[in-house]
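Quick heads-up: it's one chain on its own, the form predicted alone, in structure tokens.
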Amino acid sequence: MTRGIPQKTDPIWITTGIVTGLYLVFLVLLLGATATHSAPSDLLRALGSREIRYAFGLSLLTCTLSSLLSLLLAVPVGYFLSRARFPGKNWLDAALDVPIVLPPMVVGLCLLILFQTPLGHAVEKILPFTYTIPGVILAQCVIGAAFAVRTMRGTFDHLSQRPEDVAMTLGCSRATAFCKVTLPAARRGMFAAASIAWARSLGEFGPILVFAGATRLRTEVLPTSVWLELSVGNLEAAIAVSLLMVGLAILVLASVRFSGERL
């Protein structure tokens, strides 16, 4: 607070408040224009199509599986980055952010090329990934896991290491202390990490299109449904799917907020 001037009348709060309000108005106009573009009956009819119902079900399945895989990866990696001390830690930390900063199409292309190598061919003999549902999950997981790792790293950074140290002085190994002390304390962060990974997976388009394709009733998920519907000029269906995705994203945000975590 500036001396002699009440905080509520400080010019910086007025300015930043106006900017925040304008940004919020823009977002409301953006979503409102989309929501009111078509009649509700047209939107419901579009959502009732066989292809979109399949894409919705597949999206729920693949996003859930990719978020769980992301969390399984993010918990140990986040803990390692938070607690371990070793040379080159900053470089490793930066390297793990690469999927976040890479263009999505590039991620898909890299996956496609990887599975054209001898190692990739050997893996595909056991479990095919290219242009399959497992490929959708992998493409989602590559991006979602990077965000989940950031979240878990922040969670462990904010948790005191003292309870772990006390548990180890009482005879626990570090692994036991981690499982019995740290993990229960990190449960809200784990929920937030899984939720972020789920939301990111829901919105992924580029990697899925390049690596898994957008085949109707096979590898079509909600983002690729929007693209497919727009490509044939079916604007109402594209809007309906977009609004469905907005609704799912809002549910994820609300659930994280109610859990007490912040994205």
Contents of the next structure:
Amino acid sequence: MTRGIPQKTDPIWITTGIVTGLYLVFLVLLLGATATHSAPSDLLRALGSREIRYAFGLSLLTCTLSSLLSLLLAVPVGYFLSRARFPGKNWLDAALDVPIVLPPMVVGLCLLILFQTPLGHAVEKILPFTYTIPGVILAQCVIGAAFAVRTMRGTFDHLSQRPEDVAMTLGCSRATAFCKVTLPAARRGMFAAASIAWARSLGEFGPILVFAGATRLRTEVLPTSVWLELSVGNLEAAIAVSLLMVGLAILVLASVRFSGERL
Amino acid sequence: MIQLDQIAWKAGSFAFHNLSFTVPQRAYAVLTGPTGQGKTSLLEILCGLRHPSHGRVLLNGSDVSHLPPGARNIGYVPQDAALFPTLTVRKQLAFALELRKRPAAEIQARVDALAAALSITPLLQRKPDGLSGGERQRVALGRALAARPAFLLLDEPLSALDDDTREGLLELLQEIHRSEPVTVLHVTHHREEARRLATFRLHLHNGVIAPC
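Same protein, the form predicted together with the partner chain this time rather than the form predicted alone?
And the full complex, kicking off with our chain again.
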């Protein structure tokens, strides 16, 4: 019935355009209201506190380490899921998404319980995790890695296996073909996977609170700061940290987009 | 000499049972047959990329059925060329020689000679993105020939090319067969290609292969 009507006046484009516009306006209002709630001088003063500077440094450190660990896990797992053919593959694929769908607090609780088992005690004798900085990294990694695995699996799915096959006829083993041909071609996906894991880790709160605690100047990361500052009624500091995290998230988003064109 | 002996293999809707054929040494064999009959799978079995449930692959009389693809002395050019996406054309041509740790001077000489023979010298510093279909096939041919394989397997290398490019590559393949000591198995469903190139013809239909 719409034949002959130019695309720009088609009701579906008008409707979907309005919905998109409203959603965008909502996001801008959300961030705009937060950004303009307090005076910039109050925000800067809040960011200068020793606790928040510590949380900022710890967040950068733990997010970077957890995203690298997530990538180390995601590359082989993503490759295995993409290339290997075996019975029950769909079940394994679904199982690896469990950290994404579990409530964050439950992830933290599961970690806490795991480290109360004999295996957990044995591990903690070598490297303590519960209520420590390695615990923060592990809690971030559990969820960040699930997102990184999904990204790497998608990356390998989009890369043809045929160049690897040809490399094998030229003298490579499967592993050498992977390292020389597939891995360099997957660098954009690897950057995206690490960035997504980093961004997820930055916002992680529930598992860290339960498993690593919220001790100031010890296991306090930026989301913990927001919660701690809110709980004592210091709204300016909570807003300042929130805006800092929004800035970091936008930076990561922009770098992923930029890398899509440059890598 | 390329021999498949009593090969059995099944995938999806088609299957081979006791499939055998022999391509004489130094022949330019062309394998024809309708699409979806398993011609590509046969090449992949020869390369060692797929493993038949039964039967043997013999190259110059030696059973290579259990050898990995890289130990079969085969150059393989798949239909889509399958160039390595991040390597320059020079690195693609040098790939097999670098794996064999040949001296740098020998690699450079071989790459330069191949590039000249294939008329791709101006492309040596370029990556696959932006190469035309004909250029990609020439690079894939050079990559397959670099380590001087005894066997060259070509999977519909001319199928996606325009008439002029196809004509140029037909002449190039004839020249390669004249100048390189290589036994060729070329898969196609174009009768004209088969007529121009073949010194030996095979036809695959309904899982049965026969000289024609």
